[in-house]
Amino acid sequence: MAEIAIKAEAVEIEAKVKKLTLVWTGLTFILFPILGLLGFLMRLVQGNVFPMFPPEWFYSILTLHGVGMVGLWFVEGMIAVIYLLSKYVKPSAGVSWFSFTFTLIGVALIIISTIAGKFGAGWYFLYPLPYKSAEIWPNWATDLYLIGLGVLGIAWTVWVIDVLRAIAKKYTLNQALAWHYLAGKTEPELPPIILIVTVTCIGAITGFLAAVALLLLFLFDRVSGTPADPLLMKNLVFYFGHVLVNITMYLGVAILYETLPQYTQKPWKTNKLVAFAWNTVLFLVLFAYFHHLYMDFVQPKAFQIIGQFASYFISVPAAVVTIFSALAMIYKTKVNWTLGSSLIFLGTMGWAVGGVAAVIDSSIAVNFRFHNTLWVPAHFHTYFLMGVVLMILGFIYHFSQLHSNIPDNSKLAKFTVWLILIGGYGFLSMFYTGGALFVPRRYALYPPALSSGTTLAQISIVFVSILTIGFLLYLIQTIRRWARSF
């Protein structure tokens, strides 16, 4: 009887997690095209297709596109790993629904702030700009934006704490971080996804605490009029932003570790090397953000040097170990290449290419010239758009196909993948070329002296169009399977 009860509970939990995943994924099908088209619109504006487009609207769209994309893929990455984790541990469905509800509220506040209030300080909202631009956007728009971020922060903090709670019910901290593997032991056996998600959630909490401190300092300034230290505020915002982007990428990598073996029929197990790699990441992710502040000459010099070395070394353990392991997984193996498995694996390539570009940019001598150029959105979009986004989109297709039992259309899948690769890397190559030519970023319209920026934006429109067609084909194939999964 006890065994029957356990099986019944497992079935009930699986049904709840499946429903959660379906609902979150449905939200992604709505927000991803909207946010993606906003990015397309910005390149159209920069390509002088709409020369009369108001600059203040460009920066509002830039803000919504940036914070919206990072937030969207963080939450979809979280629900993806919760679905995959449910095989090993039991996160609370109630907490996930709480997070879903408050995420919608936070997103609504940010949309009102940027679209109705024209808030355009960027996702980084560097102090004291948000409250010093009353001639462009009202202070209430800044209030709504910061409140929206606060609501999201509360929802996501509760969420990651619950995931850690679920892991802690089965594994001690040293087991969840695979320290026993470092000591030469292999029991209890730890799935790599548990290790990676533990590292991710611990890192997330530190980033969210920095965001709390940042928002409290903004509130204190707003209420009392007492100014905060701008350098402290910049450190807090870039620590929070850098950690959020990195942990989102790690969620994508966790998906890779857990799903790729299902297509290769090879196990991907934790070992001493994997344990060392991800524990090193947990340490270095706390310091790599310093490379965002090289231009702040009043920042202590030691921090700048730490930032450069941390940025170099953080790419070695996680990326190199993962990339070589993934290549070993498919070497001389008959892989079941579907649209889902192809995107998950190719996301690893985007992560690697973007990571190399990021390491180049994190070198002080290079950053001195590339810091405020299109090289920055180039490397960011490479490891995010062609990296983590492809991994998560691959999971969504994998999940939808698994529960719909609709077979993969191999010819259409290959065509879709090629469109995404050609369009994506063609689009990114224009950013990289712009960076090499020292074209500045964040310009709504380029003046005649920077006409190369306009030309590159016009060429990129062709590639973005190809990429858009590829993503539309992906959505058509995936939504059909998703709808059948209910």
The other form holds:
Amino acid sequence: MAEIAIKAEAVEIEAKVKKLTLVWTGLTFILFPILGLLGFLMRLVQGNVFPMFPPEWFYSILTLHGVGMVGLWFVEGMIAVIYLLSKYVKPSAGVSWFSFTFTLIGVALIIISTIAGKFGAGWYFLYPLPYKSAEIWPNWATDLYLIGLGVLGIAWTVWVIDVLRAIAKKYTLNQALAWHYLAGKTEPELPPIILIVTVTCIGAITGFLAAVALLLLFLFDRVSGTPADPLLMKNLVFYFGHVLVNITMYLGVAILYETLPQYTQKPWKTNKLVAFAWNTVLFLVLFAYFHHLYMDFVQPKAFQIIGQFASYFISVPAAVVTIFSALAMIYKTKVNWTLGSSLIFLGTMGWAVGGVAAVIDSSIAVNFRFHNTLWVPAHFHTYFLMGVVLMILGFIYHFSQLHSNIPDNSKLAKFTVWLILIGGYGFLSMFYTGGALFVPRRYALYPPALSSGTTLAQISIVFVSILTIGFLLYLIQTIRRWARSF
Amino acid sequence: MAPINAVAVAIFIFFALLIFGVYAFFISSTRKPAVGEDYYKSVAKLRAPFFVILLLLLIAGLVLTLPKIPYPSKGKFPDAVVYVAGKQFNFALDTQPIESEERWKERAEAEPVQVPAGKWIEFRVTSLDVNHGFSLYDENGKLLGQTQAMPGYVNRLFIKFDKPGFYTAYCMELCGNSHHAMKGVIEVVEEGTFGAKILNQQ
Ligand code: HEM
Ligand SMILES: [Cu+2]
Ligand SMILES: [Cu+2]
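Since the structure above is the form predicted alone, I would like to see how the form predicted together with its partner chain looks, so please show that one next.
In what comes next, the whole complex appears, and the chain from above leads the way.
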């Protein structure tokens, strides 16, 4: 009797989580094309295809694209992980729905702020620009933007805490961080996804705390006119931004650990090495963000050097443990390559390439000339667009295929993957070349002396077109399966 | 291109191609799977050497780049000082501190400041409104160096110009809708003529 009841509960949870995942992933099909096309539009403007395009529109599009993409992939990573986690622990479906509702509200506020209000201070809204726009956007636009971020912050903090709560129901904190493996024990067995998600959620909470402090200081300035310290504000915003982007990457890696074994028929278990790697990551991620402030010469020199050390060594666990193991796992092994598993696996390649570019730029002496050049969007688009985004898109396909039972069309899948790789890396190579030529980032138009930026943007239009076709094919194959999964 | 960044780009191209190659190799190995054998273990043997090589590469990177950090040490004195103030949407440069908006406006529209080639110039960089990024590009679009222009703070940037000519400061931090059009100019002259010109001005 009891057994049947447990089974019934499992089925019910399964259905609940499935529905949740379906709805959340459906958001990707709307937001990803829109935000991607905004990116396309920016390259067109930078290539001077529309000479009359108002620059303030460019900067509000830049803001929306940046904050939208980072937010979108964070939430999609979260829902993917919640779906995969529910095999082991039970995050609350109610909290996920709450988070979904609030996320929609936050997104709506940010869209109004950037599109109707022309807010264009960048996703990172560096103090004091948001309220000193040279009268380009009104103060209410900034208010809406900050309120929108606040709403997202509340939704996501609650969400992350609930995931930790679900994990804590089954594991103590030191078990969830696999400290018993460090001590040489292997009981209780801990699925690696639990370890990674625990690290991710703890990191997320520290990032959200920094965001709270930041928003309060903004509020204080707005209400009482007491100016905040610009250097402190910069530290806070970059701590928050850096952590958010990093943990989104880790959510992708959590997907990898949990799904790749299903395609290779080999288990991926926690061991001492994996435990050590992720605890190191949790420690180093707190300090790597200093590399965003290398060009603030008044920042204490010790922080700058710590930033370079942390940024360098955080690459070691990623490369030696995760990427190495992923490669070893497929070597001479029969892998069931579908559109899903291919994208998930190839995401690690983008992580590796982008990681190399990141480590290079995190050398202070190099950053002296690469800071805020196109090298920066080059490297983070590599490990986002060609990294975690591919992993999450791969997951959405994996999930939809599983529940729709429509078999994979391997020829079409292969063609799709090639288009995405050629279009994606081609697009990135133009960013990298721009960086190598010191073309500044976040320029609506390039001045005549830096006209190579214009030419490179024009060439990249070809690659972005290829990429767009690739993603379109992806969407056609995935939405068909997704729609059948309801 | 500044040598260290040229080296950086070359290193990146090398490793990016290496990674593509490794992935191509591993993915194609799945075409002819070996039955019944556990190849995971044979690859796993390479993990320790890989770890050591990566560590050595990173340490080499630290040893080679840390001595080249651009932050001025306490005991470093320039041959000349230039004050820089950013404000939406221009950089004003002067040999005297720029403390008021009027002074900033005057200097932003004035003839470029002149400095000698081959000497250490210290730029004391600040902002009168929002964050800007002060950079110095030569006439070929080569970036010599940069620092942030932040309200309430002064960042000290040391630059030695090898060649005479006009150098342009482009803005490296998003500061509003004319961010891409924000500029400042400085003129670098031969050391000999520099003294003469200063005398002429007096
Ligand atoms: C779909 C293809 C994409 C295209 C064509 C594209 C294009 C662009 C362009 C042209 C810029 C401005 C670069 C500059 O001059 O500074 C940009 C910035 C940015 N993109 Fe993308 N992008 C794409 C995908 C993504 C993805 C998947 C992410 C995921 C996080 C992303 C996140 C960002 C961010 C955070 C910025 C920086 C915004 C800022 O500087 O404030 N992009 N993108
Ligand atoms: Cu500026
Ligand atoms: Cu600017």
